[in-house]
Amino acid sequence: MPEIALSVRGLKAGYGEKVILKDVDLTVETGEIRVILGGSGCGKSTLLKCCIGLLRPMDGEIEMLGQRLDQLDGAERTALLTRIGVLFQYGALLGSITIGENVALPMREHTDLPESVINEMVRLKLAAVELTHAEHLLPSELSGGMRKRAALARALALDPELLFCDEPGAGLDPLTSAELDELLMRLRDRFGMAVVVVTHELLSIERISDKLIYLAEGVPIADGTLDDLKYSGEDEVRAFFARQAAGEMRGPQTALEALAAGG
């Protein structure tokens, strides 16, 4: 088993002419939960998209589980993709099939396991996210939080060695969110799974993160443990943990300031 689950070196990425990410270096070891932080629009999701191969980097390289996804194709690419799991922000469950079938989909597609074992595996994964009662329901019949958990069960379908989560806690109540964190940590401990999480939830960050990286306008400005970041030299990073707006309120003056002062 490789020691380094994910390694990003000198990544530059964007859409069309627009560069979103620059000079991103990131290393995630096996058995580590790595949190990607940053304000809205700082490129967190773009980084995630690059890692899982949905967006081709402009420059730099990304190595997952010792292999470069962008250099593989065909069966080798598929083989690598079956070793990672992705939890999308809005779940991305297929709407025309039941929750159970959604979870079973990667198992049916990529393994030759007998049907009885697949069914039992589906129930194990659904039990892990406490959704066994929803096995035969359609995604449209579930609440947002339940859909998120079902999507996690699907991401875990093939026991991934590397799991990417885009805002796992968003839209979940604190209790469910905590249980989800608990589950991620348990899987990390038991199987040495590496997890890359994009999140804003401070509570969740404090619970799960082994290491963090903070992106500001596409550039990592802090990389380290929770304490490293809390006492970081960067104002923006410290402000994030203190839940304050960085600096004074910037931008144009208010209407009152403009009009009452007579222009």
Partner chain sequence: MKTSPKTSLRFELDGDPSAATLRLAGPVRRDVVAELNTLLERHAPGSGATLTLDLADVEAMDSAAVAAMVTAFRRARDAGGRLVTDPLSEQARRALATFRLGPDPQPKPAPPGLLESTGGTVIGGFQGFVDFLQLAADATFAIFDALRAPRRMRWGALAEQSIDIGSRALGIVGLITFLVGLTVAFQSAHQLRQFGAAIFVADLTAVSMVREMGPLMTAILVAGRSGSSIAAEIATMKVSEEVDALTVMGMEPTRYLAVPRLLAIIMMVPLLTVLADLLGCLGGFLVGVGYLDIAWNAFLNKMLEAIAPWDLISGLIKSVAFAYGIGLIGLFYGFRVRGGASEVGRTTTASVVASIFYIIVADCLFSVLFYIVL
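Moving from the form predicted in complex with its partner chain, what structure would you give for the form predicted on its own?
So it's only the chain below, everything else dropped.
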């Protein structure tokens, strides 16, 4: 049987007195791309924050890579979190340092590797995302898609077993978003990671998902394969995918529309 990289059971979470998520169960297997989807405000980002340790759940259990987050002390928790990678929605690169230095940061912070080894690892990670030429550039000198790939290289710096991606296609034109999706799938296959993707981008969901979970008002209402959700008994889930079919009927974007979509 495949190993379980992430297990969420009976999760309840929110902010202050406000409950955002309740009764969330989620399992992600090693080598799987699991997509979390739903409408705006449904709790996707809150679930991601709980999984990566940025938000403490009100109730329930989260087990990552065989360890319960709530049962770890500070040093153990830090050690576990170095085994995951996070691709933030807008990259979150530090603008005052080069791309190479951004990628090196996790290695300098969490390892005792000599600088010569770190420099070589930086080049390898940038090569993996096809950005070798950008090592000495600043983030401001890159396009939006290149910044996303640079942020992905940084997320891969410590060879994570579990990668979380928050809206990876946000702000990208359709072509660049598709290229990023293909890159995520290649990296998943190459490194054998489990990947959790939070997104509402319908075309991306079609391309990358092995399994999906759909949240509505903080509660999972559908969980399964793409076909399971497309033919779900839940009206909201079917309507979500019907909007995709309508978009496909309108045909591909023109070059001008794609440029406008990319900002």
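Just so it is clear, the structure is predicted and the values come from calculations on it, not from any experiment. For clarity, a rigid core is taken as the largest C-alpha set superposing within 1.5 Å between two forms. Positions refer to the first chain, counted from 1.
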query	finding
Rigid core superposition, Glu179 Cα moves 2 angstroms or more between the two forms	yes
Did Phe191 shift 2 Å or more between the two forms, C-alpha, core superposed	yes
Between the two forms, how far the Cα of Leu113 shifts once the core is aligned, in Å	2.5
